Each structure stands twice: as C-alpha cells, then as structure tokens.
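Okay, so here's just one chain, in structure tokens, the form predicted alone.
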Amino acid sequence: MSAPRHLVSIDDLSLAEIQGLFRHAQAFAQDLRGWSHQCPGLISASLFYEPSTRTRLSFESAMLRLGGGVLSAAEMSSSSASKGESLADTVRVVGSSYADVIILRHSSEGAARLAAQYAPVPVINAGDGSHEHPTQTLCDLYTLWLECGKLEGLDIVLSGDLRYSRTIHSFVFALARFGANIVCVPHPGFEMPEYVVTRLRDEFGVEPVRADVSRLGDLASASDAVYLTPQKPHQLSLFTGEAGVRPELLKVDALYVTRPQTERYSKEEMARTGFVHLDKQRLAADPLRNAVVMHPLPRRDEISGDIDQDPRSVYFKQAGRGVPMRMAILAFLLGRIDMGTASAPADVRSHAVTVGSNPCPNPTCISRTEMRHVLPRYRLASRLPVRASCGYCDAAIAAPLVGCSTTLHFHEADSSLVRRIRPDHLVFFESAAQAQALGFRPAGQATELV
C-alpha cells in the first residue's frame, strides 16, 4: 500500500495540480448535488483544536456532497487531548479505522506536518497556528483565477495583519510561484514575518523594495509598504519610477484585506489601534478602480458593510467557492479524480535534531508545545553561511556556531569547512560554552569532517 498523499503546505502541490484542482472545482460548482457517486463509503474526520465556522463546515459539506460521511470533533480541547493524549496518538487512532482522511486545525505551528508523519491516511492542514492555511489559499487562488482569468503577472495588494495571518503566508508563496506581483501594506508592527521574506528571496529571487503607495490614500497612509516581485525589473507592470526613487503604485488587480489576528497578540500588540478600514471613500482610490476586494472572513471592522454590494467585493463569493474547491481537494487526495500526468514537486528533506536542545526559537511551534512523539527537525537552506529553519514551523534557526555530530568539532557558521559536514550531522550552537558543555571542541584547519 502506497503512502498517503498529504496537503500540509501549498508546496505539496505542483502548479499543474493546482490548476487541475481549479478545473475540477469549476466542474463540481456546476451542480453541487450531482457528485454523490464520487466518495461513497468514505469518511472524513474534522479534528479542530481551534474554533472554525467556514473551514470546518465547508469541508464537511464538501464530503457529504461527494457522497461520503463526516466525523466532527469541533472542540478537541474537551476531548482526549484534555487528558494528555498526544496529537501523534490521536491521528494514529482516528486514521486507523475511524476515517479515510483527517482535516486538522491546530494552534501550534507545524502541527499538520507532525500529524502527517504519523497518520495512516491523508492529512489536510486546515490552519496551523500563524503558519499556513493551504486550502484557504487554494480557495483564494481559485477566486482570482475565476475573477481575473489568470494568476500569472497579477498585481496584488495585501493589507492588514500580515504577521499572524496564516492565510497570507500560504498565499504569498503560491502567488510567487505563479509569477504574481505582491505589494505588502501592513498595519504598523504587523509586517510579514522574516522567515516568509527570507524564503521568497531564497527560492524566488525576490528582493523587497520599499514602495510609494500614496495613491491608496488613507488606506495606506501609516504603512511602510514593500513591493515583492519574482519578475525581473524590466518586466515590472505595477510600478513606474526612476532609479533611486521609490516606485509608485499605479494599478491593482486585487486587494486582499485581513482582520487583526488578536487571538495571537501579546498585551503590547493588543494595545495598538488604527487598524485598516476599507469603505466606499477608500475604495475610490484610483489604483483600485478595477480591483476585486477579497477577505478570508470572518471580518470585524476592517471592511465596511457599505461596500458589500459593490461588484468589486467578492469575499462572500470567495467563501462560497470553498465548497467546490474542497470537494476537489478531498476527491484528489482520496484518489477519486485523475490529474493526468501532473506530479507534486519533490519534498524538501528535513533532518532530526539528535544532539543538544531544540534549536527552534518559536515558542508556539509544535516541537515545543507537544511534549511527546516530537523529535525536533531542521531544514537546510544554505551551506555557506549556514542558514537553517525549523522542520515544522519554518522559523529561522539563529546559530553562530555549527558542529559535526561525528567529529564533535564546531565551527563558525560561515566557515568553508562546514560545507564538508553531512547535512544530517549538523548541530547548532548559540555559544562556544554550549558546544563545549556537550563535549564539542573548536575545530582545527586540518580537521577531517564526515
């Protein structure tokens, strides 16, 4: 029996597969009641450790419309988890005979990746902390594809809380893969996380450029806007400007607004005010005249009800399209639809941390919140200097010193000798004292590494 196919990150799908899902979703949407023959006898389990309305109900509706059944555990905090059962044990039990696919929402970043290591059935990430939300991204991309007719080269403005919005993080990676241009207009203090910007730079060659978004008026008056594009400078369609001058925003294809993710805020962050508010006056800004307005919902005060009837506002359509999109996702992962010859991109390998303490700096990473069945892991992005990230939540690992677990020698992270250490033998240290306490010693220039 082959290993199950999971959807933990938007990267788990190739571009061809994403476009194939769009076509199947479009077919399902033609008659939502006409597909009950797709998954008869199959069961999905909704394991939600955080509250949800649209995501949980749309997945359950999708499974029922495909002819399957659903098990819903919408309050996992009052289930066996309250008795101390680990996430790993939960998904092993649920995936053994209870269900054929698991839809997981969890408060810890990297939880879905951990679940996929243990579940014998497909795991779908329905949101893990402030990390990723790939199925919402697919719904967002599907909406853009329907409204704009394409994804390549679109000019997208992201507004609001870009730091804690997991929908944004998955979204920007997908937009970059499709060659879209992104303008970040964050609420001050809630800029894009550094690990997101670093990955855009490493994988797509995106270099952030400060931008002039004054044409958006009050909508961006307090924001330090940043422009991200995977395209070459001479191909830019979004901005004009002379060298050395901040490029000026001229047009927008879509404005994506996010709510403040207050459930993840510190006391200091809760005290910040003046969050973005989009109303008729702000939507009248010249660059937005043809822009569709999107929002993952739920909304608070960031979008005024007076633009709900504006033909550019598509956020309720966006939510409704979650059902056919998730029908396509379920049918695909359960092997009920054929994607042709498309195949997923190769997985980026991670390695277990076998020596020393957990190097992940993120206190809400699953490698820190789950006390059992979790061995910290890391992914290597660069060898010179060493740049690594947590294998679960992608947080950057800050380690000025790097050791070899076989020779027990350590080096400066930018030493050329580090290149000779096998990726799975790397050990990360914050200081020489930490390294020496674990039995490592400084390496000589002639040290032989393996």
The other form holds:
Amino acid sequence: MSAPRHLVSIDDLSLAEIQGLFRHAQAFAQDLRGWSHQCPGLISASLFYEPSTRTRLSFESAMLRLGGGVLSAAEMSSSSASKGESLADTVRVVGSSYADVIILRHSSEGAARLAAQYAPVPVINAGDGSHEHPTQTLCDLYTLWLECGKLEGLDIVLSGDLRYSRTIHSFVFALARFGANIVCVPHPGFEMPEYVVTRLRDEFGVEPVRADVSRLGDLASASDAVYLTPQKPHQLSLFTGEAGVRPELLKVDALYVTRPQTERYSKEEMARTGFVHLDKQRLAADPLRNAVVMHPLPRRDEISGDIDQDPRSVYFKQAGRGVPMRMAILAFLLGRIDMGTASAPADVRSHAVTVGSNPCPNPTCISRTEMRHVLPRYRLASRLPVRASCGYCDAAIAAPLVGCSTTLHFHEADSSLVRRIRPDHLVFFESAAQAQALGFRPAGQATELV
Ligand code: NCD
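So that was the form predicted alone. Now I'd like the form predicted together with N-carbamoyl-L-aspartate (NCD), please.
So here's everything in the complex, that chain up top.
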C-alpha cells in the first residue's frame, strides 16, 4: 500500500492541485446532494482537542454528503488523552480499522505533523495551535477566486491578530505562492510571527516594507502596516510613491479580518485593548470601495452586524463554501478524484538536520507538550542563509554556528564553507561552548572536504 497523502500544511499542495480543488468544489456545490456515490463505505474520524463549530460540522457534512460515515470526537480532552495517552498512540489506533481519514484539531503547534508520522491513513490538519489551518485557507482562496475571478495580483489587507491566527499563516504562504500582494495591518503587539516573515523572505523572496495605510482611516491608524513585496512585480495600481518613500495604499480587493485569539494570550496580551472594529463608517474608506470583507469566523466585536447586509461582506458565504471545498479535500485525499496534476514538489525543508540545543524553543510545540512521547525533530529551513527550524511547529532555531557531523568542525553560520556541508551532515549550535561540549572543534583555515 502506498503512503497516505496528508494535508498538514498548505505547502503540501501544489498550486495546480489547489486549482483542481476549486474546480471540484464548484462541481460539488452545483448539487450538494448528488455525490453520495463518491465515498460509500469510508469513514472519517474527527478528533477535536479544541472547540469548533464550522470546521468540524462542515467536514462531517462533507463526508456524509459524499456517502461516507463519520466518527465524531468533539471533546478529545475527555478521551483517553485525559488518562495520559499520547497523540501518536491515539491516531495509530483510530487510523487502524476505525477510520479511513483523520481530521485533527489540537492546541499544540505541530500536532498534525506528528499525527501524520504515525497514522496509517491521511491526516487533515483542522488547526494546530497558532500554527496552520490549511483547509480554512482553501475555503478562503476558493472564496477569493469566486469573488474576484483570480488570485494573482490581488491586493489583500490582513487585519487584527496576525500573530496567533493560524488561518492567517496558511493564507499568506498560499497568497505569496499565487503572487497576490499582501498588506499586514496588525493590531499593535499582534504582528506576524518572525518565523512566518522569515519563510516568506527566504522561500518566496518576499520583502517586508513599511506601508502608508492612512487612507484606511482609523481602521489602521494605530497599526504599523507592513507591505510584503512579492518577487514578481506587483500591480502598480496598489501603491503610489517613489523609492524610499512609504508606499501608499490606494485600493484593496479583499479585507481579511481576524478575531483576537484570546485563548492563546499571556496575561499582558490579555490586557491590551483597542482591537479593530469594522463598521459601516470604516468600510466607507475610499480604498475599500470594491473590497470583499472576509473573516474565518467566529467573529466577536471586530465586525459590526451593521455591515452584514452589505454586498461586500462575504464571510457567511465563505463559511458556507466550507462544505463543497471539504468534500473536494476528502475525495482527493481518499483517492476518489484525480487531479491529473503533479503533486507538490519536495522542498529543501524535507531535509532533517541535527540541533545542539534541545528542546524546541516554542513552549507550546507538540514536542514540548508531549515531551514524554515525542523526540524533537529539526529540519533545514533554508540553505542560503543556512537556517534550521523545528520539524513540527516551524519555530526558527537560533544557531549562529554550524558544524559538519563527519569532520566535527564548526563554522560561523554565514561562512562560505557551510555551503559545502551536505544537508544531512549539518549540525546547528547556539554557542561555541555547546559545540565543543558535543565534541566539535572550530574550523581551521584549511578548506577540508566536508
Ligand atoms: C478559525 C480557527 O479555528 O482558527 N476558525 C475556523 O476554523 N473557522 C478562526 C478563529 O477561531 O478565529
């Protein structure tokens, strides 16, 4: 039997596959009741360690509409997890004779990656902590594609809590790959995490530039907006301004609003106030004239009910599209539809590397929250500059020194010699003392073979 295909990160899909999913979702949406011949006899298991309404119910509706059955564990915290069972053991069992696909939501970053390592059936990440939420992103991209007719060159403003919103992280990676223009208008203190910006820069050639969003009025007044300039030349209509001057936002195709993810906040973060509140008056800002307003839901106070009837507000349509899109995702991963395209290419990040310091620096990474059961894993995040990240949650590993496991020599990470070390021989160190304690020596002048 071939290895199951998982959906842990939005990167697990090629752009052609994402477009294929749009087309299948569109066909399913034509007649939601006409597809029960797709997955008869197959069963999905929803393992939800965190609350959910839309994601779980739309997945279960999708599976039932495809003619399959569902096992629903909506409160996994009351399952054997409360007796100390590891996630690895749980998915091994559920993926044996119980279910043909696992839909997992978990509070720890990297949980879906771990589950995919152990489950004998496809694992779908329905949200892992503040890390990723790829199926929400597919619903979001599908909505943008239906509403705007394309993705490339769209001008998208992301507003609210960009730090902890997992929907945002999967979304920006996909938008960057599709060549959309991204303007981040975070609530102060809730800027995009460094590891996301680093990846955007290292892998997609996206550079963050401070932008002038004063035309958005008090929707953005407190925010230090950042424009992520893509590799490809962006539509010049988005900004005016000369080199060295803050580019000014002129028009927006979509405004994506997120709620404060208070369940992940520290005490200090809880005390912050003044989150954005989009209402009729703010939506009247000139650049938003033709912008669709999106939100993954649930909303709290960030979108006022007084714009629900505005034709630009598409958040309920966006949620409704979750069913046909998740029908497409399930049918694809269960091998019931053929995309007829090449799958996502293996990237540099598939290389495992060794890191001198353990554990992962992210305290809510699955490798920390299930420390008794999980060994840390690291991978190459980028070859040039050389960087490592956690193999579960993608947290960046601070490592100014890099060694070679065969010569046992170490170098400054930016030394040109590091480029000659084979990826599987790379060892990352926090300090010279750490490298030396592990038996490595500083590299001499000689350019030894590595
Ligand atoms: C999102 C989530 O769970 O991350 N909800 C969803 O899946 N539609 C967004 C949120 O909770 O804010």
